[in-house]
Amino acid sequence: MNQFVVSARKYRPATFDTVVGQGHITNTLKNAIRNNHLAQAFLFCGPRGVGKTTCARILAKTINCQFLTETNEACNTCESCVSFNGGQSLNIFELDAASNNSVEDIRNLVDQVRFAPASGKYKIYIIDEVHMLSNAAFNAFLKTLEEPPSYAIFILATTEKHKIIPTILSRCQIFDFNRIQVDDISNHLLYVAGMEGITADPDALHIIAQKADGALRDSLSIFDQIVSFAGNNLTYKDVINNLSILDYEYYFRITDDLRVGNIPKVLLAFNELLSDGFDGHSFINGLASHFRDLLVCQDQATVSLLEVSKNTKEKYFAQAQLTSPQLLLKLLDICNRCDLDYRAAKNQRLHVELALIRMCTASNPMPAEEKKMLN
C-alpha cells in the first residue's frame, strides 16, 4: 500500500507563480532577483498557513539556481535545484526557533555563517517562528544580521511580528502576507480535486474555504478530512454534516418565517436546531451574519462583497429584495443585544427564543388595539 501524502505537502507550491493569493509579494521578490537587489535579511510575517515558509524556500532555491527561466523562476534541472528538491542542499539551512531559541543555538548558527558556500552563490538561513527567540538570542544575532558576509542571506518567518524587537525589524525587509481570499482558496481546492480525480461541488469547496479563515494549509487539511469521510464525490451536504455547519438554506428559511411573523414555525425551527446539537449562541451569530449579508445585497453593486458561491449570491440577492433595510437593521440590533447578553442569561434557550419572538413582532408590529389592551 502506497503511503498517503497529505494535500498540503503534495501540492505545496514549488515556484513563485504557483503561490496562491500572495501576488504582491511574489512579484516583488521576482523583481528583486531580476534586478539583483536582494536584501541581506527578509522578514515574512502573517497568519498561519498563508505561504511564509513556502515562499522562503522558493526564494532560497531560486537565488541559487544556475539557469533561471525568462520569468525568473528556478529551472528545477540544475545541480542546485536538484539537490534542493531532494532535500540535500548544503547551502540552505532551516532552523525552527520554537525549539532552538537559546543564545547557544544562535551562536552555532553565527559560526556556520563564517564559512563560504562550497558551491553556489549564496548560503541561505531560514529561521521559522523567529518570534520565539529569547531576548538574549536576538541580541546575539544582531551584529550578524546587520553585517553578514556577502554570500549570506537570512529569511525570518513569524506569525507574531509584534513580539520581535525593533532592532531586528529595522535590519530586515518586511513582507506582510495576507489572509488568502475565499475565491482563491476555492479555486485551488478545485484544482487539487481535479488532480486527485475527485468530483467536488463548488458550493462545498466554498464552505471549506470559508472555514479555513484565510489559511490555505487549513483548507487542504479540511479537504483531506472530508474526502476520507465522503469518498471521491464531495457534495455540499457532506461538508456541512462533517464540519457541523448550519446550512445556508436554514437561515434563508428562518428569515422568510421571521419576515412574515410566523412565531410557531420560527420556534420549531430553533428547536430542530438544538435537537441536532447546534449551539444557540452560534446560531444567533450566524443569523446576524445572514442579516448583514442581506443588507450588503440590497444593491447589485455590493453583492460581490459576499464570499460565497455564485448560486448562493443569487439567493441572497433575491431574498434581499423582499426585505427592507429598515427591518434588517432592527433584526440586527435584536441579534446584537441577544449576543451581548447570552453568556449572562440563566436560561439561554429562553433568551434566544425571546429574541426570535421580538424579531417576528418587529417584522409584523402589534396592532394599536392590542397594545392598548396590554397597557
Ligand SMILES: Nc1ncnc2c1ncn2[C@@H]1O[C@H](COP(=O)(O)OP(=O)(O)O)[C@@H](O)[C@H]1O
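Numbering follows the first chain given and starts at 1. Fair warning: this is a prediction, and the values are worked out from it, not measured in the lab. In this text, the rigid core denotes the largest set of C-alpha atoms whose superposition between the two forms falls within 1.5 Å. First, how it differs from the form predicted in complex with the named molecule.
- Once both forms are fitted on their rigid core, the CA atom of N233 lies less than 2 Å apart between these two forms.
- In the core-superposed comparison between these two forms, the C-alpha atom of A136 has shifted by at least 2 angstroms.
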The other form holds:
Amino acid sequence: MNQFVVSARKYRPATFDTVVGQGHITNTLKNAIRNNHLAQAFLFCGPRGVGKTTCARILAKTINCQFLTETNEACNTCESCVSFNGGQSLNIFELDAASNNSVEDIRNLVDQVRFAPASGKYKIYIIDEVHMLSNAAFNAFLKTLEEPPSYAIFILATTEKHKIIPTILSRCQIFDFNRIQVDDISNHLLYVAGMEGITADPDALHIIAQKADGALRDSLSIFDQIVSFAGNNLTYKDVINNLSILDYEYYFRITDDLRVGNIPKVLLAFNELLSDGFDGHSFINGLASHFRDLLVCQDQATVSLLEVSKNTKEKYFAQAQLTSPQLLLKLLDICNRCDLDYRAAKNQRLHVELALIRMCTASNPMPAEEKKMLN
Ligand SMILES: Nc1ncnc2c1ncn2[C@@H]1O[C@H](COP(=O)(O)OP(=O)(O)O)[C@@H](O)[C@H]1O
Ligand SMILES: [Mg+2]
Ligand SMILES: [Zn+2]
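Structure of the form predicted in complex with the named molecule (previous: the form predicted on its own):
So here's everything in the complex, that chain up top.
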C-alpha cells in the first residue's frame, strides 16, 4: 500500500524558482551565490508556513552544489546534491532549536564547526526556530558566530525576530519573508490539485487560500483535510461545509433583503444561521467585510482589490451598482457599533437583531407621514 504523504511535505520546493511569493529573497540569494558574495550568517524571519525552512535547505544545497545550473540552481545530480537529497550530507547540519535548545546541543554543534569540511567547500549549519535556544545556548553560540571559520555558513530561521538579541541580529544578513498572497496560494493549490488528479472549483481553492491567512503550509493542510472528506472533486460547497464558513451567497442574499428593507426575511435568515451553529459575532463581522467589499467595488478600478475569484468579483460588482456608497457607510457604521458592543450585550441575539432592523430602516427610511403618526 502506498503511504499517504501530506501535501505540505510532498510539495516542498527543491529549487529557488519553485518557491512561491518570495521572489525578493530567492533572487537575492541566487545573485549572492553567482557572485560568490555570500554572507557568513543569514537570518530568515517571517510568519509560519511561508518557506523559511524550505529556503534554508535550498540555500544550503545550492551553496555546496558542484555544478550549478545556468539559472544558479542546484543540479540535483552531483555528489553533494545527491547526498543532501538523501538526507546524509556530511557538510549540512540541521538543528531544530524547538526540540534541541540546551547548551549541550549547541556545544555539540560548535565543536563540529572547528573541523574543515572533508569534501566540498562549505559546512552549513541550519538552526531552525532559533528564538527557542536557551540563554546559555545563545551565549555559547555567539562566540562561534563572532569569529566563524571561513568555510562555515549559518542559516538561522525564526518566526519571532523580536526575541533575537541584537548581538546576533547585527551579525546576520536578515531576510524578511512575506505572507503569501491569496492569489498565489490558490494558484499553487491548483497546481497541487492537478498533480494529484483532483478537480477543484476555483472558488473552492480561493476560500481555502483565504482561510490559510498567508501561510502556504496551512493551505495545503486544509486542502488535504477537505480532499480526505470530499474525494477527488472539490466543490465550493465542500469547502464551506467543512470549514464552517458562511457562504458568500448568504451575504449577497441578506444584503439584497436589507437593501429593500425586508425585515422579516432578514430576521428569518439570521435565525437560520444561528440554528446552523454559526456565531452572531462572526456573522456581523462577515457582513461588515461584505459591505467593505461592496464599497471597494463601486468603481471598476478597485475591484481588483478583492481577494476572490473572477466569477465572484462579477457578483460583487453587480450588487455594488445597486447599493450606494452613502448607504454602505451607514450600514458599516451600524455593523461597527454592533461589533464593539457585542461582548458587553446581555442578550447577544437581540443585539444583532436590533442592528439588522436598524440596517433595514437605514436602507428604507420610513415615509414622512408614517413618522409623524409614530410621534
Ligand atoms: N513560499 C512557498 N512556496 C512553496 N511552498 C511553500 C512555501 N512556503 C511554504 N510552503 C509549503 O509549506 C511547507 C512548509 O514550509 P516551511 O518552509 O517549513 O515553512 P516555515 O519554515 O516558514 O514555517 C513546505 O514543505 C511547502 O510545501
Ligand atoms: Mg520552519
Ligand atoms: Zn549539485
